[in-house]
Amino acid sequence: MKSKIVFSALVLPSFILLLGFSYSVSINHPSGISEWVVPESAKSVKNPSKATAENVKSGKLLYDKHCKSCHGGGGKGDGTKAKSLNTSCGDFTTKVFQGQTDGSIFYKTREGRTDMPSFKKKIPEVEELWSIVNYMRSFAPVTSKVEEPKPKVVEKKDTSKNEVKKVVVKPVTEKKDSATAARDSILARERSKIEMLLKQYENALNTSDTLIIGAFYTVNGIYIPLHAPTVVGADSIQAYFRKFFRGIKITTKFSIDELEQIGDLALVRATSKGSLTTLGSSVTIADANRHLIFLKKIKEEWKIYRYMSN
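Assuming the form predicted alone, can you produce the structure of this chain alone?
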């Protein structure tokens, strides 16, 4: 009887210690997490929100507020909080993620699991959640399909037999190596991001949205307006436009004339046409400008670095 008591006293604490260790491993190293299964009913839900420039802009603002710290500015799962999490944040730029239906992405964003919180209460408006889904789609790699020329059928006459034969002549096409194709794909994706940034900037000017305008510039960004002193710093630029919009309403549309990218820097030469309305007198005049814009990519996100218009 005494030996049984001694055995229990030795084995039971060891079992409890082992159980506690197993629980700790499952919490801190959840490598065995099963695939995130989305109900078929959720997968098939159609996105009711059209991916307009305004909608994607709204999605970006919400993403930056609620998602960027973990998933990163470029959607690669490399946000500032990512390393402190027990589970991977994933990569929104991959074909695997982008191959999901909008309904699946919406379901996962709304429901959440493990380190991924549920956004049912944080973002109760369904339309706002759909705008985040639309913004996530902007992380998709841009691939351009080149249509190959069709083979020609020519008639060839055999004079010895007095016969006419049809011969298929295949056109010679230039094949790109994988490195060139990858580079072209990256350039196309970055160009798309820059064009989206300028479209959103145009939208902010037309809606007198000073908060958004300030967010488009780097912290040390510089704006050189027409017939006005140079403005230095994102906060100062925001204050400049806040004062400007008190007296003037802008209606404008940008056209990109040139876009060059070298690494994390890009140069845009553009023109704009529209009108200026003085709010006090309601007088409207035509407005046309030329723009020279330098952009810098910071953490996978393009920002305005230097901006001059005349």
Second form
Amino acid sequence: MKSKIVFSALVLPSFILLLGFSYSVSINHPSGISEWVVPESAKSVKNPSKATAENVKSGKLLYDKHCKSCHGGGGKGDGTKAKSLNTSCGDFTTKVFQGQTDGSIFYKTREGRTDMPSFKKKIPEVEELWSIVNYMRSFAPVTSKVEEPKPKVVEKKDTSKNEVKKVVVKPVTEKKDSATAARDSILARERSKIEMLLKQYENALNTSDTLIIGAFYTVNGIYIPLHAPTVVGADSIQAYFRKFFRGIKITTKFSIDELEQIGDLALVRATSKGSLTTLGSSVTIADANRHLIFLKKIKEEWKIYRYMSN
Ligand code: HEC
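Having seen the form predicted alone, the form predicted in complex with heme C:
Below is the whole assembly, all chains and molecules, this chain first.
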């Protein structure tokens, strides 16, 4: 409720502005199609929604429903309907596209033009449109680096000594450019994958599903349990848990305290709470643990690489 109020307070004035300026100015483009000119007032509208995992996920669902048929699952403009259109759908993975402001992408999505439908009526909730914009940022190529502006050499007069000094001036980089936003939404996507993995792992522990425990680990994964020797390799880890669950039943719930991704590695610090029942005696005790987990991305899939808990 509170966020809704803040949201409308932020966005409504911009829309009133936007409405006033939403006539379209056409400049002839070399390709024959006129360039899609976005009014300055719309370009500078700030994206009010944060690209959290939740937000990007709902953006993806909406994109798949309303946009994928033309723009394609990867945003390359190769959807099933694209061929039958007179206008090219463009390519969301290009630097040119990703170089636009969130405001511009939002405006084009809402307004539409030629074969691109307007989504004013189909998706009237602006919050939903912004989540699609956030999701579209994830189409940016992962390898694209933010180009740092080069430091400038400026000549400075030293009046006291009457000589000219060369000074290197470091440019001030914009705090949150579109490339950063794109990286953020990729991180959000990876984060939700990792959260999902831990949820499934938690579920496997709770159902004593020893058959799949090993599959959560990389082949050379290592598990470092409390009061027991280090277990090396997915197969040995599976065997370890099979033995463990013969005597004990656990119920546990993980909560992630920290999650950081460094390329194809991710670090997770988590805590868990639950109970531990010794099957023979049926004695149940409360159980709480801390977990330090390194994950590795192998063939687009996150796996547990190193796991230590106490
Ligand atoms: C029926 C096919 C179709 C659907 C569905 C569609 N688009 Fe488009 N879209 C196009 C076409 C065609 C263009 C190019 C329009 C032009 O340049 O005049 C376009 C252009 C765009 C652009 C501008 C691209 C650029 O290079 O700046 C954006 C942004 C966009 N679409 C977003 C969306 C989103 C988001 C959705 C779903 C909510 C969507 N589109 C659904 C056909 C479609």
